[in-house]
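Take a look at this one chain, the form predicted alone, written out in structure tokens.
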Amino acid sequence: MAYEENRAPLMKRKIVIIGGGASGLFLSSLIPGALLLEKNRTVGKKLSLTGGGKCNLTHEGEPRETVSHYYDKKRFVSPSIYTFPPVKIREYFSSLSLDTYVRSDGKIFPNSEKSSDVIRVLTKGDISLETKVISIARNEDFFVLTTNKGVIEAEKVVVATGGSSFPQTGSDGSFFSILSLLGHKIIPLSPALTSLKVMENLGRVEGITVEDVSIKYKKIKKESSILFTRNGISGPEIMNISREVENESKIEISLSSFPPSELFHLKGNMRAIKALHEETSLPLRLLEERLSWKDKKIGDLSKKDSEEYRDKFYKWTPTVTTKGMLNSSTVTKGGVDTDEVNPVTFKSKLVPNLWIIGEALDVDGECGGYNLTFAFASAYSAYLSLTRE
């Protein structure tokens, strides 16, 4: 691997990859002769955070099942995922001496559970760090890339600049203006795979998890665990639903299937909150913080107490939003319009010799390794196209 820190004012390259995230690094590892440009001091900053630093590379499953996790983009992602499905992703990393394992929930991780190892095996070839592309112009036979380190002429350019989530890692969405100037339509950017802000104070229950929760948002119905955060709620299905939340919306959450009317049928003389905890298995601290019953006994419960339990547990309907969550969302909904990109080659239909891969496209998948799956599959499909031409 050769890091190019100080380049000559002008140089010519056959293939230039812009962006050292998951898709850019993966493609660079496949084409060591390409030049990868990364504006940060290091590559893979966002990749290093994936899976809590353990790097959930992909998810076990046949291509058809994998494709089902991409919302309205199933048809677009299908060719690349059938070409390079999870089993081939695992085989490729194994060929780089990075073996993986399947967790009980189907998520696939490196055996070391270190994202740094994933970045290490993908960091190959010619990489220029702290190199920001300021503009791109298209001449008859090549691109002219103006960077903060000089001008590069490139026969072929691959855009792997990501979306606009976690901008502190470098994927700040700034490159979309350059793609727009080249003629591409940019679908508006919004958070996906993020927690939901709740319009009430939940700080005292932060960190509490509830299992087997029923969630309903518009026509979406899911069963999942829920984690209470400082400002709201999270969990696998909450994160999946987040891409659908617009402005301030109501969501229906059933933390318990125990009907409010049954409260009055409880027997004994114990503290009501403890009795409810034993009946529902809801965390005791959550019940104590969310209910105003204090030390009331079972026989002291009133209709008002029953209604409070109903509104906060049995059928909780908080107002939620994702406003301001792009800074912490896992992925971005929106990006380059997929109608303008070939789903087999990832070559632009509008600009000759331009490829666009990964999260720069208007593609986002569900929680569980599906977004990295698409990053790798799109990079591999672009690799096949680039090396065949």
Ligand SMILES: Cc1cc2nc3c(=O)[nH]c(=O)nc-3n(C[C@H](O)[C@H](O)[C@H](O)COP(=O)(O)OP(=O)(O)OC[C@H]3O[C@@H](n4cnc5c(N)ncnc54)[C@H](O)[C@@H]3O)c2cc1C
Contents of the next structure:
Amino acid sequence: MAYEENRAPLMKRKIVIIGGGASGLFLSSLIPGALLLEKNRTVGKKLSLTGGGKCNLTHEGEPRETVSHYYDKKRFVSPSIYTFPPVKIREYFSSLSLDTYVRSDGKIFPNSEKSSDVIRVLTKGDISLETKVISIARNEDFFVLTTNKGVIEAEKVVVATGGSSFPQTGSDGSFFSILSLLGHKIIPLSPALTSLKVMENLGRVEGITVEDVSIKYKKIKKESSILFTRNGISGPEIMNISREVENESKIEISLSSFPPSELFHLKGNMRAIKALHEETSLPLRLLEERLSWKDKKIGDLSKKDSEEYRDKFYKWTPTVTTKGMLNSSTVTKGGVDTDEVNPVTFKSKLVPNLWIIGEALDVDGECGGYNLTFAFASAYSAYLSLTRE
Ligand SMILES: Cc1cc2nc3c(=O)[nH]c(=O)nc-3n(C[C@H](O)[C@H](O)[C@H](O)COP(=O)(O)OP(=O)(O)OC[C@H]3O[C@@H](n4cnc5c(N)ncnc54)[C@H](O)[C@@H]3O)c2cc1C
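After the form predicted alone, can we look at the form predicted in complex with the named molecule?
Everything in the complex follows now, all chains and molecules, and the chain you saw is the first one.
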């Protein structure tokens, strides 16, 4: 690990990487001679938060399976994922003395379950911290990078500045205006992999998880668990769908496949909510909070009660939104238009000797380690291209 004190003066460099997040750090670990510029005091601030601090590095699977988790960008991510699939990501970390394990759901984590270990093994290049790139100009043969610490000339520049979610980690989207000035088209930024805000009062159901839920949004149909959050719903498939959700649109949630009519044929003194809980296994607290018949017996339930149950659980169609949630989303949908970047080399098709990798591109993957997989795979492809030229 070479920090600022023992680094050569910032002046002329062959390769400069902008951004010390997942993709930039990974690339700098492969090309230790490159200079990595990071505006924060430390590298990998977002990486440290990944997987709840455990870092879900990648996901088990053959390249063909892995590629299927990138929505409309399957073709674009294909060459890099085939070149550097999850198995090679694991091998690379093993070569850095960081062994990994596959969890029962296919997610891959470091054995230590510490994102700090991932950052540690990748932090070995030439790194200049607290160095923010403010502008980039291109002369005939080289780039002129203006930073808060002075000017750097570079033959080759790699942009690894991330998206714009969790801006407190440094990836705040401000670099997109620089890329735009260089001529790149920026696809509008919006939240992805986020919970959905529900536009009705859910009561105090925060923290409750319900298994085996059917989710329908437009043509998308999924089965998953859902988690009630402070003001909405979350869960793996809810997050995967969130990038498609239009502002204040309807989503269809069936919390239970239990046909309500069966309950209403039951007789007896059992309190209605308790009976419903036993028949559906929906959490008692959820039923008590959402239904108004705490003190009713089964026999007292009316047609209106049955409709209330159906509306709230059997075919619940809340109005949802992700508006204003870009800051808190896990990843960013949008970024540099992938039509302008070569998917084999990650070289810009518009600006000579410029590479763009990771979440700065208009690529986002599903939950389960696919965003880091792309950060690493795109960095690896750029490495091959940079070192072969
Ligand atoms: C809470 C959370 C949990 C997540 N968990 C997972 C997970 O478990 N698995 C998974 O696959 N994905 C996860 N992700 C997504 C994943 O972290 C990102 O997709 C990934 O970090 C993107 O890597 P990147 O290198 O493109 O950008 P980033 O990691 O965001 O790094 C960009 C870096 O560039 C720096 N930078 C920006 N502008 C400048 C500038 N002008 N000058 C110098 N430096 C600059 C920033 O400070 C930042 O350090 C998670 C995201 C969040 C927010």
